[in-house]
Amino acid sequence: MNRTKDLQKAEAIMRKNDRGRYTVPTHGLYPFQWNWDSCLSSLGFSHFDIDRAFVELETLFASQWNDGMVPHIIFHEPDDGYFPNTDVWQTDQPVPTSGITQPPVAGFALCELYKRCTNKALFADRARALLVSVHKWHQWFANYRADASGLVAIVHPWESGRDNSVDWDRAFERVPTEGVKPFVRRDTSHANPDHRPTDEQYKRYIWLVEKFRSLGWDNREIAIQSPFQIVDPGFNAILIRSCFAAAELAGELGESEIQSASMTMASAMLSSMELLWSEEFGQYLCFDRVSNEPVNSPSIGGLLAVFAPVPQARIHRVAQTIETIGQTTRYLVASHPSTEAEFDELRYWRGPVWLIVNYMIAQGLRAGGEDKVIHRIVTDSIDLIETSGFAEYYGPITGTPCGGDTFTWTAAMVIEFFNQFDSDLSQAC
């Protein structure tokens, strides 16, 4: 394990994918700005260029919709190398964007950035402006996606970030493909088709986009009419953690109204997370609002739930579940257990390891003192990049690099691991 060499490579990748005011995830495969990619990438920037870290978030929130939503893609520059492009979305925003959102990790990232400022006075006004925007986004979730429990639903698999997870299979059967216009995918020209979502899944992704577009991107109607409405514990955990982080930052900046509202929202959601707990699976499960039943699929979203400050007993049980997963894989944490029939080692979110999720799970396990599992997650993550490069994701058994290479958020997470989990990595050297 070579800390200096790994950090130099990671920073070089982030610089390579820097477009001045935003980063692209990787050249070719993803040529635009992605929401949670940017938020997590800002954490990496913060260790060597704190101003650039703030710029990443500021560029993202410059495209926040009037109703508060922050879209999952911002199309800053024309590029025909990606589908679906602006001609499919047609959201009529000043800078073209997609019409759906992504995991709201921005609040957590912003709070971390401000903590890392050596001269907080220099960045206080920028942090405050971003905090107002983050809070507006959080309120958008409360207004458009929450039910009486306070938990929020996603209306498209892309919103989860886990596009083709096994968690969505049954609900996706309700999404038709009739009427979808012929299209040509571009992702499979940049990456192995066997590592990507299937064409059949893509037809359903596009049906949902076309349905939402037909509703004029009215978020209230979309939340009512989408045949896909899933409460994802990982997504909700990220929102909860970000609300608590927003409250913390608001307290430091003297924004009492944001502090109070954020605490209230986070606390209510955290209590309701218990509705998603499954003792049988030893983790949290998704809930399908349309069929009104839990989704009995033990994917990584239910492990990511520990990113929120869930009870200690739940953290411990999730740690045990992760250890069990690790008995049949070389690298933690598989996005779906290898013992399940649906497991596909190299296909996107149906098996592969993602360093961003490893990072958030490790962050969550800290609260429970699960040092043994944290150590393996962190060292496995670094082993993967040293063995297989800075890929988008990896096979949990073979370590095979998949998706895009020289990936921004993978590089950012390596920088985070070395700076936030240094003792775990020092033990491994």
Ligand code: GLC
Contents of the next structure:
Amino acid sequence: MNRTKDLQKAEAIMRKNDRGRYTVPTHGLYPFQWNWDSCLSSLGFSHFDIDRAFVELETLFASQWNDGMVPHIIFHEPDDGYFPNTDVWQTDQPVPTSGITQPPVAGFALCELYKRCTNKALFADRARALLVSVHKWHQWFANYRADASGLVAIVHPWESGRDNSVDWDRAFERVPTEGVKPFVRRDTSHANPDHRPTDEQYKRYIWLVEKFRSLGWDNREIAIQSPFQIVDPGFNAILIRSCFAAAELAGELGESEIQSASMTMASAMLSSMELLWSEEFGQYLCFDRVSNEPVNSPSIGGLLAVFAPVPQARIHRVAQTIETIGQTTRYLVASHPSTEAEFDELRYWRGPVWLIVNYMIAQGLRAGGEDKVIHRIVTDSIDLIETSGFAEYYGPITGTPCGGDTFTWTAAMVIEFFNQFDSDLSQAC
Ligand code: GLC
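Previous: the form predicted alone; requested now: the form predicted together with the ligand:
Below is the whole assembly, all chains and molecules, this chain first.
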């Protein structure tokens, strides 16, 4: 393991993908700003340029919608190498954006950035302004996407950040493909089509976008009319952790209203997470709000759930499940177990390992003191970048680099692992 060299490479990639006030996930394949990519990448910046880390979040929140939603893509500069582009979304925002959201990890990231400021007075006003925006986004979820349990639903697979997960297969059968305007995909000219979602899935992604556009991007109507409404445990865990983080930061900055509203929201959601627990699978499962039944698919969203402060017994059981997954794959954590029929080693979220998910799972397992599993996740992650470069994702059996290369959030996570999990990396298990 070569810490110095790895860190130098990671920082160089972040600089290379830096467009001044935001980073692109990678050149070519993703030429705009992505929501959770930026938030997780700001953590990487915080170790060598804390001001730049804040700027990343500030640029993202400058495109927050009036209703509070923070879109998943901000199209800062025109680039016709991506589909679906602004002509498909047509959201009528000052800077063009997509019309759906992504996992709300901003609250967690913001709180971490502020903790890392050596001169807090210098950043307090900026942190406070961002906190107000983060809180507005959290309220948007409560207003538009929550049911009585407090848990929130996603209305498009892209919102989960796990675009083509096996978790969505069944619900996706309800999404039609008829009437979708013919289109040309651009992703498959930048990356190997065998590593990407299928054409059939793309038609359904676009059907949903066209449907939401036909509703004038009215989030109230979208939440009612989408044939795809899934409660994803990973997504909810991220929101819960961000709400607790917002409460903590609000406490520090003396924002008592935000503090108590965030605590109330996070606590209610956290107890409702139990509704998603499956003893049989040894993990959390998604819930389909349209068919009103659990989704019996043991994908990584149900492991990522430990990012929220769930009970110790749940963390321990999830750690055991991860160990079992690790018996049949060289690298943890496969996004779908290799023992399942739908497993596809190199196809995006149907098998590959993603360092951002590894990071959030490792963060969650910490609360349960699951050192052995954390050690393996963190060392596997560093082994991957050392053998296969800073790819978008990797085959869990062969370590094959997949998707785009010189990837921003992969680089950011390497910086996080070396700084936040240093003792886990050096510990011999
Ligand atoms: C893919 C990923 C998503 C990510 C985006 C940009 O769509 O599934 O999670 O935000 O690429 O990296």
